[in-house]
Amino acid sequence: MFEKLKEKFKLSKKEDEQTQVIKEERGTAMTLGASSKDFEEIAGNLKISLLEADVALPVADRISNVLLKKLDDKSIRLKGDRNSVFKEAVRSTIKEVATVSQVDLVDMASKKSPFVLMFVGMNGTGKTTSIAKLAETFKDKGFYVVIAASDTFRAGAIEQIALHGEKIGVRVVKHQAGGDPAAVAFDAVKHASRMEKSVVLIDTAGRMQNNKNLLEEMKKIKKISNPDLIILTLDALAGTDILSQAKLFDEAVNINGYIVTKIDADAKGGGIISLLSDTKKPILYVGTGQTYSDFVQFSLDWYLNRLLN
């Protein structure tokens, strides 16, 4: 991701061969050689490396600052190598401008139930799927798990939802096609309510833009099933367009976190970046690949890992 950054980091054999005799006549930490030109091109760098990441030009900026702010502020100690000392600071930096408060799914439903979700996003961000991995996350930690399948609309959603109940194990609440969605989500918690330690996974119908219908159904499904939690599914290859679509929903039904999709396939990672910094809002889990345990708890550090290193 930060190409550039790694080759401005690098010492030249020269400067490796004089920072180790510096290191030993002064012990094992010393003042960095740098001017605030080098850390002006540096920030600049560190910007153009996260706008090429697909992170959003006000969050880069915002980045580039705070890491400029820090290498000016105060001495840079070297404890190892030059490339160690500025990739921990673009870390650090990035860590202090996106860092937000984690929420963990399975212990809020212990302590009530029905827990229920409510799951919203486009089309062919990986919804459902998202759905019936959670399904099994929770079902595997002993909770009794129905789905709710509200995706009324959607040819086959119906059907494509009750396929992973079966394979998964648990019991999917159905109407007709075209039947009322909100009403699948009623009668799906009424059961619920009536079994112990029971999760609630709300499935939608996945909306565009322009598509008041659908938009007004998620909010009378909001309405009916008072959920615990709404949760918004983004595909992470669709880059900076991730961050418009949490804004869209978040104004629509008020999004209380995310999960992030094909994570495995996104090589840029930027938009990530950009939700967290912006939104100030969780991603709970990410979906790592196409089976059912290919889906984990997200962790800053965890994907700061994949990009940086």
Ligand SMILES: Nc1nc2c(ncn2[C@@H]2O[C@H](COP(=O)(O)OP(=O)(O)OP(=O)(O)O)[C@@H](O)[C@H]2O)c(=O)[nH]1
Contents of the next structure:
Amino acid sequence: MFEKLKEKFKLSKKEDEQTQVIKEERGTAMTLGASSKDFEEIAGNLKISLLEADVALPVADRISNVLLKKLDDKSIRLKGDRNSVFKEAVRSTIKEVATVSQVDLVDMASKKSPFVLMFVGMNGTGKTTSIAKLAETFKDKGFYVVIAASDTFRAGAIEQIALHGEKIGVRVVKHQAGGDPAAVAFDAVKHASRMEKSVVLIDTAGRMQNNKNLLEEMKKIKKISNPDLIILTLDALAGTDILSQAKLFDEAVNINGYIVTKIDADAKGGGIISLLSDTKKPILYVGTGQTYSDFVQFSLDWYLNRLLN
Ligand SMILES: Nc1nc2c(ncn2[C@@H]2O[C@H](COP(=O)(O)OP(=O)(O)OP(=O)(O)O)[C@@H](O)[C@H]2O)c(=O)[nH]1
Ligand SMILES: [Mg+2]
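Swap state to the form predicted together with the ligand from the form predicted on its own:
Up next: the whole complex, starting with the chain shown before.
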């Protein structure tokens, strides 16, 4: 990932001139000694690379401006060769615009029972799969997990989540297909409230931007189940579109955090940077494949290591 970005850490000068770009300062730290023109070229190249990696334009602008400022005021003083200096410059710049305070779901769940999470998102973004992965995570930590099969809309959805429940060994509360999804969520919360250390994961139907009925239904599920957090699943492959999805769902039900799925299949990786930088809401987990264990608690350092190394 970010192959082009790595390429563009290089200045267009000859190698012997380039070594002049870094000069030693006080015998220990290196500082960048290139001209403003070089800095503009570096920041401009970074912006192009970010756009190619699916970072949204205003966010790419913001990041390249922050980098330019850091280079200009020489606030970047790092040890190492030129490439690692630039890499660290890019890393610290992205961190400056994309750091969001992290939320630990397991920790939150240990403080409140039942801990209720409602999952929303567009069709096929990975709600059901992520719920299964999270169910296993909570079960492994000793929680009593209840899944609410509140996608009563799509044919086969109830059977799909019931099968996951069977495989993982957690309870799935379900009604018949076409039933009221809010009633299913209500029953699941009621059942869980009789158990200690319990977690409720509410699966919901996938909805498109233009589907008013399903958007209204989502608000009703929220009202009746009163979730502690509403989590939006986003498919990394949607690229820059994930920002508009995040805004749409946030306007409808107020999103608390994200799960970004399919990052194993996303060669670009920039959508996550836009999402964090623009919305300042946390990414809780990322999906890295189709099996239950392909699920990683998100941290920006982990992600940047993946992108830049
Ligand atoms: N490679 C990969 N595939 C994933 C990941 N998460 C989910 N999938 C796949 O994406 C497809 C859709 O996943 P679902 O969990 O059914 O998505 P959904 O949001 O519940 O879909 P609807 O209920 O139809 O709205 C399935 O084939 C999953 O196996 C992931 O992290 N990586
Ligand atoms: Mg589903």
